[in-house]
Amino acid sequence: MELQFFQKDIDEQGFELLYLPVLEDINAIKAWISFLGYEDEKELFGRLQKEKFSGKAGQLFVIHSQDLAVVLAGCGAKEKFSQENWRELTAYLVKFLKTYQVNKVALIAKTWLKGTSDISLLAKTIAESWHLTNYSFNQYKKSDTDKIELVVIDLGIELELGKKRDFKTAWEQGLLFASSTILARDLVNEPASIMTPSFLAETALKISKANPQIKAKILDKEQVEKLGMGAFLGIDQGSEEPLKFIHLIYQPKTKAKEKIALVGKGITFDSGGLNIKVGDGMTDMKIDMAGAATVLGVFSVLTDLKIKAEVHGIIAACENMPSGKAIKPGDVVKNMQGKSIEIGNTDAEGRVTLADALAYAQKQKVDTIVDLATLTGACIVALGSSYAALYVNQENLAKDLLKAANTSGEKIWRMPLAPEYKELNKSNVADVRNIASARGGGSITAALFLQEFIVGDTAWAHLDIAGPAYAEKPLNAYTPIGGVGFGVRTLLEWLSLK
């Protein structure tokens, strides 16, 4: 698809369909119908009152014409637009022209910025929006007769002829946002016979050759041994699959003023091991790798995003599986610190993982950490699928990461690392136990089993992504059901201000 940009005389620009979006305000609904020169102008008056289009958010109504249809897309009554109201303006852009095929669309460029100037901001998230609708997984599918392929070719901007180029880059900024965004979830609905810790492997190597400033090293189970990751290689031991220890390393072509490490928990199927998950509960358990999928998608764009850190991605990539070989309830192992773990559930396998990807991370002498990890069925409890829980032991980062999560428009909430709490995850044989004593507060109870191995003044967060990595109906107006790639975007605006 093009861009195509116009000043005026919308109807001499061979465009096929005009998208407005309008307030819910029926006076300036009906202005624009007049503006627009109609001589049927009585009758859409009355068709609006008979479709009851006043705007509301949500609703369209389409005005036909054989050579330019209109289409309002009520805004609902707002004063001032957010990013979050131009997604979902664009989401409904996209669906309705699956249903109305036209290869040219028009928009105006000031019907979308109410209550605000910022032309780069408005490009980017519809380029990103538009690509993340249009997204479907399909693969599988020897004909797929409920797809239905968009045929825009041009998308033409009324935009002021100096700020065009800013259009542009924002738009190309848009598309590398939605890029990784797809690939992470690609990566989440990929069926576990696919996505086993090799593939999660081949993926890190394919971005690494694609990105000179990007280095791969992918560590066996001896490499692993000799650095001494026994809570790694404790999970692992029941899988036939063999174990991939993923580490990447972008390099900014400037001197970097802080180093980032984004750790993905990596459980590519989640079996719950000797604790076996029973029923429903291993259905979708192919997404237990959600985490490295967001790492890995968002180092798919650093390089063209020019971002500024040095950033690690570190991923402890294996199945949890119940065979003879599996861990067991009772066991103790050490992590590569020597801080030794009881399992007092095998179904709490992430987190024993994490234990090493986070003590590897801070041997890369990082300033700060970030880990993602579909880690505990508590928090969908406390905050359902559409919240992802944040946990964060300085002030300026909790602050830093929720600001780009609003940016993003993915929804995180923070919870307390109570200090209280962490008595319940007291072990009587080893250091700590992956499982507290207590049913209550287990997203809480987890994430002050990740802080342990957090040693200094290394900066930290942890996001429980449990709730919203996969959504079993459609998240919003514009991420289907499916895997979410959740946190790509977050982390990209985040990583965009360093």
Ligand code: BES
Second form
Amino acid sequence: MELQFFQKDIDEQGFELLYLPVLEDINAIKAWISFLGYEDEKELFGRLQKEKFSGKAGQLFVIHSQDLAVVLAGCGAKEKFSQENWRELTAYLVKFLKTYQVNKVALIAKTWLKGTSDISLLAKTIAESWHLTNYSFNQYKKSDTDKIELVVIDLGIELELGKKRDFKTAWEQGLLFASSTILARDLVNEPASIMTPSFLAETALKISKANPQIKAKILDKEQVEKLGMGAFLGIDQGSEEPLKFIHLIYQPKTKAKEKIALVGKGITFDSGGLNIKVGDGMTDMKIDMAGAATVLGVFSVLTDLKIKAEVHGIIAACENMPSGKAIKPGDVVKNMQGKSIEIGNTDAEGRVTLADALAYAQKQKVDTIVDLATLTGACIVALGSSYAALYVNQENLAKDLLKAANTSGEKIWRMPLAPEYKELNKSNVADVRNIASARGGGSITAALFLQEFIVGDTAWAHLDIAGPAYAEKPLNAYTPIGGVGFGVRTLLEWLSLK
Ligand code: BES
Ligand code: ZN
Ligand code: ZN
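Requested next: the structure of the form predicted together with the ligand (the form predicted alone having been shown above).
Now the full complex is given, and it begins with the chain already shown.
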């Protein structure tokens, strides 16, 4: 699809469809229709009433015509209008275009700008949502009858000449935000028999090969043993699939002021281990590497986005399987810091692998660590499937991440690292236990477990993404069922401000 810019006289540009966002204001809507100069204006006003089109968010009003069809898209009230409306408006357009197959579509930039003049933000947001909405995972379908291809060849944008470059640059950025999210979605959607620790490692290597500024180190079991990662090894030991410890290092072109580690939970299948999952608890557990997928998605575009920080991507990838060799409840393992962990339940495996991944991250002498993990079902009980839980040991980091999430539209809710619950993770035989001794607050106690492995003054944030990593029903207008790629865009927003 090509971007085309024009300044006026839409009639003369050969477009087939004009998509026009309108606020919830019936007089303004009527004024637009008058401006478009239809002979049957009265009839159209009558149809507005009949279809109860008032410009509410999500409503569409289609005016068919021989040469240029016009779609009025409701934006709701001006006071409530936000960047998220741009994503939704774009998603409705893409969906509309799948039923109304046209090659040449036009937008008028100023009709999208309800109370802002930020053309770059508009361009980036439309590009991002366009591609995210158009995503589908249909690799394994012989023929996908649900899939209708977009046939848009030209997307025309009416814009002042001087703003053309800004628009194009921001559009490219939006594409990067989308492609990185889509990589993460693909990785999450892939079945676990394909999406093995080795597959994750190969993906990391591919990213490194395509980016001279990214180096990849892949450690195998022997190297992990040498590093003393007893916690990671303990979780892996029931599986037939070889484990991989993945370490990506991105170096910016100019000397970095900050060193950051992104750590992703990389359990490529969580059966629960000997504490095997029951009922349909195991069904979607191929998604237990969603944190790792997010880290890889982010890495795929760090170079193109010219991120200024040094970024480390760290993933302890393995399966959690039952077998004669599997770790047993009551076993004690030691992570590479020498801290001992009693395994109270083999299904609380993510935090155990993270104990080593977080320790390794600190060995890289980073200033800040952000980990992402589909860590607890309790998080879904607490916040539902739209929100990730955010735990942070430093106020500024919390503020920055929440700000980034606000821009990306990803929903993140801060939760407490409640010191009074710390004792719930106490063990009688080891330094700490991987399940808490009380039922409630399971996402909090899991976060507190991770905090046990953060030493010194490293700024650390933990995102429990168990809820929004995977959408059982569409998460929003631009996120279909399946892997969400949750966290990619928020982390990219955050890193862009470094
Ligand atoms: N991977 C799961 C958490 C999960 C559940 C993610 C549902 C996404 C959707 C995690 O390893 C797990 O099994 N956690 C247990 C912990 C419990 C044994 C303390 C849980 O949440 O039940
Ligand atoms: Zn588990
Ligand atoms: Zn898990």
